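This document starts with one chain, in the form predicted on its own, laid out as structure tokens.
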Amino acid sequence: MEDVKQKLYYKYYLLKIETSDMMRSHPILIWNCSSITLSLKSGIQIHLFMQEGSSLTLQAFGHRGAAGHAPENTLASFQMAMDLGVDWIELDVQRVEDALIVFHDSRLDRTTNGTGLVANHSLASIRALDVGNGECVPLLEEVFDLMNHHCGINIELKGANTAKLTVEMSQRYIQEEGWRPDQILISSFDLDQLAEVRKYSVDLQIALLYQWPRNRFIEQALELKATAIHIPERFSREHTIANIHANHMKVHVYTVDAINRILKLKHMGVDGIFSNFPERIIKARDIV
């Protein structure tokens, strides 16, 4: 056994194993998996139980997709966080007239060629805009569409009623489209929101996201059968990840860009991390 370091970072979540023979990280990643051996050189194995969808090692979210390489929320982004290898696309969803539309903030000014509320305007005037470099606000289900369960999907609620559509999609895409309930995760800071998705379906995953210190996040999360919370870099204390693993949650800590501050997530033991530059999480699992 000397010849053997092992390190655990919280339960199953993350494995790093070192030998004389094999001094490097060996990241695994499986889906739909009950349990895993693994054997090493020097003979000794090591049986781990796995909890659906859960990896061994850090996930990547592409923000937005690739938000630092394309215009944030648009096809290009994402087939661009696609083609960097990430684990799951985040995106925003809201709802006009009867669709969903991919666009996250509530005016169209910061990142459109149009003004004022996206309230205001109707769907076939929010599809005419630019984005930038020729790109429109796409909707969820071409998203979907371009995705083709390739990677998971991570849906943001930003608005109102847009539960029972988004639950319906993610739905229809199960049955008909070979995604499995495990590829898609849906978030909201609003807990109305993701009591309305849960209403609806038992089966899809939910995470809080928690923006700012409340006293009974967890509960909350617990109420909702959620199987994640997601907190911002500024509150990623190593006793609030604890605490939610102890809850049998993972942890996804957004929006973190810089290497030096993914390492150190990293090896706080988070199970996720959103950047608008996914291939630096992709890059820092393979530094020790």
The other form holds:
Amino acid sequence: MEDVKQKLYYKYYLLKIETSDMMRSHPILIWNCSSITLSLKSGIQIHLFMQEGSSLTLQAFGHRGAAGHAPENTLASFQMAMDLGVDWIELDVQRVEDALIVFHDSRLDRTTNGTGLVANHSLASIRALDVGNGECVPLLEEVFDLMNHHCGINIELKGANTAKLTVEMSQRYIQEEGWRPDQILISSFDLDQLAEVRKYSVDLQIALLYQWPRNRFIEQALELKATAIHIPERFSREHTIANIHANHMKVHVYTVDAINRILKLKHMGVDGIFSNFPERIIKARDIV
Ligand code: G3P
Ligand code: MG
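Next up, the form predicted in complex with ligand G3P in place of the form predicted on its own?
What follows is the entire complex, opening with the chain shown before.
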């Protein structure tokens, strides 16, 4: 990620159009550094908001590594994602005993040769499972070591008691292993876990994840001092994207595999996309 030039540019978003009798006879252009208000003779008022900080480089997040190419959330998948040139790998962590394992489901059945709830197994028995192609369930520190700060890591907290261990491990890799704080992004659907992250660290980057839009999600993200909001593709609307940008946060959209939909999101101005085939995001950067 070090050699990726983050170019900044400006976007204008149409926020609202209003009519006002008072303005009908006085066309006015009001300009300041972040917004333009244009009042037309007809009485129509147009507000444009200028957003700085969007990245010209559409960020490629390898979902569970490169899950379209290798067993998800495995070292092979993360290596593949890095080889494909992602900016970020995304992974899911759960706590088992005193460790953070990289694993998505609450059950073992779909992705391993084991059965039952993760919570009902010991760390040793989970580590002995086959996740496909001879891969095992990795520990978070094994992924940090493999990546060796060659790209960013988006750690999604799944479940209880993951925040404190994740913060401690992230801080250790920043202090001792050459990671930069801006290469680590901690996200979760669980607001309590995110609040705990913020309690233990004022510096680490946070992203709020949501599945369904709800009231106050922007306020909640601002309260957490989040740098980004991760939204599902089906709720990626222009006004949602503009609203998040207007509050100086990035918009990352999950999980999109079709190139035409990746391109559509790019044209809508999102900052990053999660994909099981992250090379398609990289390809989309060069398609007009
Ligand atoms: O972090 C984006 C995405 O991974 C969230 O959903 O279920 O794939 O973890 P999920
Ligand atoms: Mg995830």
